[in-house]
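A lone chain, given as structure tokens: the form predicted on its own.
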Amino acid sequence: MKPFTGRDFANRGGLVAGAGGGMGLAIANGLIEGGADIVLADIKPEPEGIAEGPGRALYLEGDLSDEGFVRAAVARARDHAGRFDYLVNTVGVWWGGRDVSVVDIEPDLWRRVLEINLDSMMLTARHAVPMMRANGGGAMVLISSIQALRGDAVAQDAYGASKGAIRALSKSLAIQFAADNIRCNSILPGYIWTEMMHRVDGEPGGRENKQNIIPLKRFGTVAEIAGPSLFLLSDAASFITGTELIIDGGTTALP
């Protein structure tokens, strides 16, 4: 088995859902720079900074909790590359202040968070798996969260429930489709500096207080999610499936 170099994706293709910025864009760029032909999809407009090659990029704007859009995006990804090898799904929302305890949360908000965070995972896998079977296998990476492993003193119950379900779904997909040479793993990020984390600037103590609870004393970067994601997609990880990788600067190792 050759070592992973980050340049092992030539003549392959797939879909990165939630690629309008942050982790999704960083992972998509790594695949493109490794030679893969990738469809990037998000509800957001096309971002600046999409890698220029050597792989080819195609951006689609739409709602990844809508099955019609997902079906079309997966088909476009297959047509774009001539095959379908990789699914990455980073889609997720955190609506603090409204995403509260189940005792108080508005049921419509609960349902919408689960539609975006969880249904998008189900729908992309639902349509990607047959494409992967057609070319003899593939690999998936689903982005969960360390909230899948713990509760929180400040309740965010819809977000936490959705992220726990993603972790479980990833394991189920890994077992179901192992015989088809389709692997699935999840990544559980901790405090990664993305647009979602900008909320801490409005909290007492802001970034400093949040960073002080991380053993490495800093936020993670999207590159520190992209690198491990690319490894899990690569042939160097061909015996890794059904697991989760915690990337949190040591946060969940604390007592």
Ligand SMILES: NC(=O)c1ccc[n+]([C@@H]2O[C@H](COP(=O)([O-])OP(=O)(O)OC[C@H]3O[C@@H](n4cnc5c(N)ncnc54)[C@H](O)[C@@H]3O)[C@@H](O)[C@H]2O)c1
Contents of the next structure:
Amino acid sequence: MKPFTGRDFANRGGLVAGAGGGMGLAIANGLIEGGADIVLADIKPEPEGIAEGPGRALYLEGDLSDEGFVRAAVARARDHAGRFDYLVNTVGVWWGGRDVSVVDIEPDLWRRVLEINLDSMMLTARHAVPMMRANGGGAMVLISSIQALRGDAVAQDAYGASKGAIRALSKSLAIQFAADNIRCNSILPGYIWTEMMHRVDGEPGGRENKQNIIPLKRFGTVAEIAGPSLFLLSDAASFITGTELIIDGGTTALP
Ligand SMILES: NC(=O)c1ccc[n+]([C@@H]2O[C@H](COP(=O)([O-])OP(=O)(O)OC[C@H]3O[C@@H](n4cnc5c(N)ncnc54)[C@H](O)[C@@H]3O)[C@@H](O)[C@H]2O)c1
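Having seen the form predicted on its own, can you show the form predicted in complex with the named molecule?
Below, the chain from earlier opens the complete complex, with every other chain and molecule after it.
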């Protein structure tokens, strides 16, 4: 086992789904800076700030809940690097206000949240696993949420259900494909300051209220998700599979 240096990814390849910003872009940049040749995919246009190397990046714009696009993106990733080692999936939407209790939610909205947050995980894994098998193994990191572990004070039932399902799916993938030398882990972030969170500035008490309930008294940063994600992908985590890493500044440790 090699010690983790954060630059362990030379001559490797893969796909970062949801890399148009936030955590996905930060993780993608860590892989590129570590030498991996990767495809970044997102429904958003290509963002600024993609790392320049030493690895090579290719950006694809499309809907990762659409199987045709996912199949093409995984194949492009394999061709780009000549192999496929890593799947990172950070795709997610948090539609608070419209994503409400099951008694009030529009069923079409419920289904769309599940399609984006959960089906994208199923589809990317479904197409990545055969590619990983072909080169003798690989590693996946799926981004869930601390809401996988608890209910919401203000119901956002589709989001919570999707995030709980990602955590369970990740464990199942880990067991199913361990014999193929494919590892799978999930990350459960707490409050991380990304575009997804900016809306709290519009709420009464906004950012302050949220920060006060976090034991470390601040939001996390995308770098604080990227570092542990890169560790879980790296060979330094070679005996870690089927588990989850909570990164929440202590929020879920509270009684
Ligand atoms: N920010 C937080 O506090 C927080 C907390 C817990 C969990 N998460 C989860 O972390 C992940 C990353 O979130 P983030 O905070 O970086 O926010 P983000 O909004 O920057 O990232 C989510 C990405 O998913 C992309 N996306 C949405 N629908 C898509 C689709 N149909 N096809 C392709 N791409 C699509 C978005 O364009 C966006 O780039 C999400 O799954 C989110 O639920 C975030």
